[in-house]
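Below you'll find only one chain, the form predicted on its own, shown as structure tokens.
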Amino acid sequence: MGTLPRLGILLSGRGSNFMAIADNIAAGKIRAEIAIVISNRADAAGLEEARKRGLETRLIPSKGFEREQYDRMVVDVLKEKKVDLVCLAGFMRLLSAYFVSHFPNRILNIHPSILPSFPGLEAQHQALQHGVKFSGCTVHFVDENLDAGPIIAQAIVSILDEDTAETLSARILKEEHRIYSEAINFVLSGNFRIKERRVIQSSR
């Protein structure tokens, strides 16, 4: 049996996708280990679940660096930890064309809504402010726009006329820690190839 791929974990906050991914890992449900946690928030919550873990961590605060300088410094550490697939759970930054050159199509993220539909902050709120009957949360390769690189899976969730933001964030939360995790199996498995904004499943 060879070695496990590592996963690097950046986040901003509470890391709740961060800690679906690690309860998955420790039930044998994703064939891999978090290597290192990163956070640029001293006050991430994520970052000290972490530690509660017994997970590797590192704190690499944002403020006052340009993008590109910040990322430099994230990626250094990812490098140094033989990261094989970076996932952002809650990570409340932009990366750079630097920092995804070096991990071409092994950076994933989440984001709560079928995308492209409400990328960007506050999508639950775009959602019903827009009046749509359906949202839900996509797993996509991460490139240097917004919320833009292939999407590997999405999940549906209906909107309820009665719905907050923080009553369809929630449903919608649940989703996401489910299909993130089979997100990542799939991509570790490296059964798939990408046809230009298409992921498709390779046949064996």
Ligand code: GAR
The other form holds:
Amino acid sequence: MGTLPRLGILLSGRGSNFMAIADNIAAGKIRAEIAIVISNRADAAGLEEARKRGLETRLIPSKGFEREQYDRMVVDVLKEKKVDLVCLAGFMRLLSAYFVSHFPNRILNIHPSILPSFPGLEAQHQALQHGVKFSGCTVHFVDENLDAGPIIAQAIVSILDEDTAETLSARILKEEHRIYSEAINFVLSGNFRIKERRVIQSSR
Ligand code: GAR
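Could the form predicted together with this ligand be shown next, to go alongside the form predicted on its own?
Once more the chain from above appears, this time first in line as the rest of the complex follows.
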């Protein structure tokens, strides 16, 4: 069997993506373990949910810290917990070059749009405002730019005439929960290479 890859989850809010990953681990659909769940916000519902599930958690409030100063504290905990893969799950902070350099191609993020369209906050609202007919979600490697690294997986969601930000977000979220776990399995398989910006599956 060998030892399981160790995931570090970073979240700032509700934590539904974290829960989907934890459920898939419990169901044997992802061969990994969650080594630590870290939040920058005390009021993150995801943190409470992680505690309820008996997972190790750490609250590291970000208020008042400069970006790199904060990231050093987070990286210290991730290293202490021997984390192999960092999964941002609604972690609403940009990472510093310091953080990224400590986990090269070992940090994933999920974003609720088809990147590079609509990076940043309220991506679903941005899509409706722009009037696009399709949106969706993206899992990508993280670099120090906003929602910007090489793309691992995407899923498309049609936009309906009657959609609001809430109804569209709910349909996108369903896809987020599916493709994030698929992307984690893909990355853990190690069966890929990154050519310029393209994440390409290696031939078996
Ligand atoms: C998700 O929709 C995720 O894609 C988004 O925040 C939400 C977190 O929900 N992330 C971003 O916008 C990152 N730029 P969750 O806490 O229920 O997983």
